[in-house]
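Here's a solo chain for you in structure tokens, the form predicted on its own.
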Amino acid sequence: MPILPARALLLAPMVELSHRPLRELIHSFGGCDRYYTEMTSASGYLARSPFDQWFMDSEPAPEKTVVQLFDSELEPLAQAAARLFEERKASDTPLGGIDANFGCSAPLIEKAGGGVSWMKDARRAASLIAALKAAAPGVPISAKLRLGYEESEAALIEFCLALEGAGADYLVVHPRLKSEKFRRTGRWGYVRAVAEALHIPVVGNGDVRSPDRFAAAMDEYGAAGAMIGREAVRRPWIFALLRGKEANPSFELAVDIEKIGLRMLSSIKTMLPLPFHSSRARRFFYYYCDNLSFGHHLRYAIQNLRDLDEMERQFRQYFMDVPAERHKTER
């Protein structure tokens, strides 16, 4: 059985974000294939942070939702994994993979010596995926990348190629430099050139955000599947479009903007501990408003909201003022 079907839809690992409340909300819609949960510190869990069961619940699909670990050191890496692995199998909860962070360029992550910090050497990285293999044997493994420090396709070749020597299933490629953020679009010809020379199947990640795109993701740059981050916290139901055109081109899909930001906020409260409520909530609407004419207007009033009853009353009232907006049709 392959480790991901052909044309693979993947939600990315995204801070605040990538949580069992979007989760849950995609996949009411049908879901994706692979779910991450946000990054999560192997250092703080093998500590027992108190909220690493936050960060680390992989409902509602925990067999096909991976667990994406960072750290700045190998051992506290393969001793996370051995011990999630454990955890997992004496409930009998599935576990749907475990992802090594290479692509976080936050300056606090990556002068800590983690995240894109680990695509300096190789070698260390392959390291570093054998030990997670050996950790938690049948368990998929996998990486996310970016470019690296500088643009170079043999050194992100051989980066990639140590990675898939150490027992990598498959690699996700964030085609931008340690330095590029979202300032640029991605380079994909990274990509299909990483594809080309690997065996295993490599992910591409950004930018995809219509039908043409996922379409090109695929046909022209040979990707086995696309990573979507930010757009699908604009658009819960994307995956669900994407599957949709891709079966019919003449698919429509309608949906309740209210009713779909009413439910995140309700999950937020019952799904989530206090002190992640309203930052999670803050962090999606900033996003899930661009549906709005005016969300400009609703995203910086609930940015300035204390609790998520105040920021349900202003977003009840948004759909008070503008009706019309309310019901909304993807084509």
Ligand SMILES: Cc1cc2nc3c(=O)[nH]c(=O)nc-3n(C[C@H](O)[C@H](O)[C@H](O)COP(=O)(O)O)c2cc1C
Given for the second form:
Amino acid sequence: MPILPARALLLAPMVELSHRPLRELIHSFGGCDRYYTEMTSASGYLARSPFDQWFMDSEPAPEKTVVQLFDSELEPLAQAAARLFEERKASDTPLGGIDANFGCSAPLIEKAGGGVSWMKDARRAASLIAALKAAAPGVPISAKLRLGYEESEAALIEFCLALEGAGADYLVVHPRLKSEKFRRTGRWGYVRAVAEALHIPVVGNGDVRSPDRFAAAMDEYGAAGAMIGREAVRRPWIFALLRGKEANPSFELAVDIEKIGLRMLSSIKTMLPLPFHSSRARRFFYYYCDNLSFGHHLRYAIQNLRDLDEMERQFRQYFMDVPAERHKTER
Ligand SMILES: Cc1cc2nc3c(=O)[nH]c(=O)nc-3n(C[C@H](O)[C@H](O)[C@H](O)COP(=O)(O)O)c2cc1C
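Please supply the corresponding structure for the form predicted together with the ligand (the preceding block corresponds to the form predicted on its own).
What follows is the entire complex, opening with the chain shown before.
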């Protein structure tokens, strides 16, 4: 398998969202090229956290699923990569890649030295990439990063060149600074600058929601692919739309919004452990309700529920009240 196919489409790592039920749903619409798992603590995995099997679950496409690891130290990350590599070999299950999280800016993680904090020291980050390469021979190693702490094209390129020099197979750039939230649009000019400076593929991430934005990522900003997060939760069929295989606009109009939501609830119940149920369902519907004209009421109601059967009842009720919303209409 190539490191990445041309104009690659990747599902972003998202805590409580990039799990098997979402992958199964995306897969049912033809899938994407790489599915990132949500970030998983390397130290937690080494300590055999009881939830590992769900964090590391790579079905339904293990060969395309990249496990994202985070930690503040090199050692646990390298050891976790080595253990994952050995476990997959023993069970004869492919490993689509290992990604180092250099982008998370959640205060708890960043202050502890994980996530974007790795961007403070290019040499240390490069040592980590080299250690991951050695720990998992033959497995694609990537890093997902932000712009860092302050705007500096030179510093960003120096950082990315160091990762390339250490053997990174490709990089994913989410062009926002450490402190920037989603309100501000990503600065995609930096994706272009990094793509031009490096020889390895550079994937762009952030706000890709339409065929136009996808085309711009490749053609205007020189990215090797696009990684999509929130829009893949809102519309798990987005990859099919972008791939153009489903260019027929009636494809999206035929999607049954109610059926997909119910399928997600049922997959959460059957594929994830009980302690994950309500948090994962709430998180999914937080974005998925954007498909509905009166979705904010439903979103609010679901955010206040814990019981999945009750969520299902509310969700079904919405379509009894507004049956036309089961399908999107032409705009
Ligand atoms: C709920 C949520 C959880 C996230 N968790 C992670 C994560 O575990 N690892 C990571 O590298 N980025 C994480 N991100 C950032 C996304 O991967 C992505 O960079 C960001 O959402 C921008 O892409 P988008 O505009 O396509 O959503 C998360 C984002 C959201 C909204």
